[in-house]
Amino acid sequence: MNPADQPCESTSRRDFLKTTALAGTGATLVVPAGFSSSLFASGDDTVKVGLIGCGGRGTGAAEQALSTNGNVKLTAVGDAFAENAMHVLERVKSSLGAKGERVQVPPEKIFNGLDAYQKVIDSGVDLVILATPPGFRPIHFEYAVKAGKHIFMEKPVAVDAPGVRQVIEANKVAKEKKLKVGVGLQRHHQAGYLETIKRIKDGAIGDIMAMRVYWNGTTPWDPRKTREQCRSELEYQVINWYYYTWLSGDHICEQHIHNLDVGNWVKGGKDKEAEYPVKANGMGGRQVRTDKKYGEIYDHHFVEYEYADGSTMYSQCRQMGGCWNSVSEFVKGTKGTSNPSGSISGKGIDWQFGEKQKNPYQVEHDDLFAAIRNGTEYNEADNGAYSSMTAILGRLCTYSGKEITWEDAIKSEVSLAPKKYEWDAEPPVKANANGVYPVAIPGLTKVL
């Protein structure tokens, strides 16, 4: 997971929610269902995809929307740094073997700087991959919808409040666009979560009193770069954003999304704030990872959800080498339990999903590209706003050691965006003489 293409407006999310009305409409011009003014001009059938975000996940993105069916060719790249622009077309190309000649991207259409995000969408193409560190996700979210763009981006899509509200309001547009919107919460698309949460709301275990949700691993990957090694303060974050909780939204953001959304799933919530956690508690910190290096964001997270019926959902992820190891969800019913990946256990009752199952991030850009070739309804924004919030709220628990109501939490005016995206701009965070980034101390630190 490489660093990737950052945006270069010049003025915060909250000053752009408060200064900015979205205006959209859908096209008036008849096309084929779901599809694109720009594909109907054209006669041609062909999905052109923009890549914005040129690193691991991009490159696998990439690829899955390269794997679908029906004319679809890459068309596009953009990265805040060329060499990732460029090395991604050898990548793809090699990975999709005969698919390979789908990569159809000139030199003028590689993109890089802080800007490339704009210059790919504005590039002629149908569907925008969205890819980049999770913190920039909500401009470009906002951009790609006003214009006219099917797309996919990858969790979590906002790292505070300020951001989430945007991705809702955007998707407000998107939605009368009737543009395909996906998310990267893949678990969606996986046939044994799909089955097993079906029973567990058709009463199979009963009604849930609680859920175990884990993202218990390692550190995933070291900085990658030195402060001497960047042109500045700002080039040495986004290169190493997974540890700067303005960029990731800190690792129960970045990655245990997944499993506080299978809750969420779990609970019946869809689209609807009411449905989603009404309060959370939790503690946090750094203990072995405590060098200067890995930035300011915590190893160790356990938060306690509770929902408006009282039942609760208990959360834990952690870095830490020589550890127990999780990464799964449990759930607890009156009359039985399950392990929403594919099994259910109680009275009477022991069923196992045994079925083969497809590779869930390629089905979920299956589903996507289906949903634009038929002119199917497809978003899954909404859902991806509300699981980010999820996340950060269990994470302005664990960072203050407050118990925080969703309401709260949502309200936010707390923006952890920087105020321009420049190279030589100020970063939301800086360390002090020593190197040394100010962590989160629960008791002592404001989140709200």
Ligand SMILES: NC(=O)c1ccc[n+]([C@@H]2O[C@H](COP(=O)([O-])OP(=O)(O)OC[C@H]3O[C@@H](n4cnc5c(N)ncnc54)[C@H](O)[C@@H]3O)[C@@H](O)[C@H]2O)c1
Second form
Amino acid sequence: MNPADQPCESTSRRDFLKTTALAGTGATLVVPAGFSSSLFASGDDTVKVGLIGCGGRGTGAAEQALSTNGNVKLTAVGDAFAENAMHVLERVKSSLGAKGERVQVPPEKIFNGLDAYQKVIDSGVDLVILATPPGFRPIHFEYAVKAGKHIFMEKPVAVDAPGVRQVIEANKVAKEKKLKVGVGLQRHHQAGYLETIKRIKDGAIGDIMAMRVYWNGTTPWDPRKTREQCRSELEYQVINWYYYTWLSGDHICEQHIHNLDVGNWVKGGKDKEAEYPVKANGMGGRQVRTDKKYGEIYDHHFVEYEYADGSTMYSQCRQMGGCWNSVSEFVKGTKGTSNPSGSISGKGIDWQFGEKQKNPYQVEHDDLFAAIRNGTEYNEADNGAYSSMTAILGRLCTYSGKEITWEDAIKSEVSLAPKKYEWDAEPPVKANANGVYPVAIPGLTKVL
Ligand SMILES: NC(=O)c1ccc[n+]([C@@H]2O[C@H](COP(=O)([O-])OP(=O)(O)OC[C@H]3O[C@@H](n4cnc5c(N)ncnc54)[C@H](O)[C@@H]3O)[C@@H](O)[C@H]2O)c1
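Swap state to the form predicted together with the ligand from the form predicted alone:
After this comes the whole thing, all chains and molecules, with the earlier chain placed first.
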């Protein structure tokens, strides 16, 4: 038997079909706890997946969703641009090999445009993958929750405080509806991190005094199109989304969130999953990646975060060639130190995670789909929102040069979003006559 067709842990396919065979007959259904009623529209245990945002990560997430156990199909896709929505189908099909038949998207369920997300969500799917640039995430998440869909959403889940609050509010409803929500902070599904952080929380290195977290690397991708190749300024910015803070949150949000999230997770202590900083200060700028085609974001940030107990998290993120690179986290405790991805060091406490690890991108989907099928609680959105807020707090500090408290940052009404999401709408940031975008200047730029 193909492992993908194995019965789920607590609900075998036969039992499942027994309980769902009444669908459409008017008789009362025995619904396994946690299943969304929409799952029964199809009359079997197939989870129908819709993909919103058909770029690199959306492609990967769709492949991973379709590689989970049980019946699962991709039935709708949507992207801002028609060609991306078309091309994703072939990419996913070919990478899945024999499971490529799980891609069952008819032409009328390939959507494009800035409202494609609504069409995918309303197309009869059970779960949606939200993998657009993060600036759109809060509105997509809120709409998916209202529609009662299970959700896998990529990180970050917002780029500003109003977006974080929107996600947290929508998530209250998601929890009431028992929707399952996964967030693409895949280190939470990586065996080495899970085991090491459990040991830290159990006291292996004593009390945590300080952490260092890094995403020092290079430019992930260069702008894809010139302004002349685009129909409007807003289209230009959406295509080159990485370089506009309203779309990416800057790389401290878009990329470094992974490491900041690990710091919060480690700080969580034994009885709570995570703890968030109470204040921060920082510095940053753009020193190398200064060409106007690189929009408005910085190329480096350094932030010092402080938690309620006075312990600190020192954070560096840099996108510059030819420099020291590291994507990692370190923890210093009163009894020893740890690299939370898999080791603990100190007198008499040396330990190393030695097991082979499964691909966490796959495990995060396996875990989410298992929760959907088994009706177990599963919701990562609050942590996703607070870790996004941690990154946003850092950016507010580096852009302004000020010390800012969590409390002031999270209640901020400063929204980076445009007034409307239409191709000819005015984007929230504009270039001057020479095509140069305003860049935040510490000491002068107001962020709250
Ligand atoms: N968890 C991880 O390790 C990881 C890795 C890479 C990316 N990501 C995240 O995944 C998200 C997507 O990143 P990517 O690398 O796939 O980017 P990408 O540019 O490759 O893909 C984004 C896609 O979204 C489409 N899009 C843009 N605006 C849209 C809208 N309003 N509606 C529908 N489609 C829209 C684009 O046309 C593009 O096809 C980001 O939030 C990123 O941070 C996470």
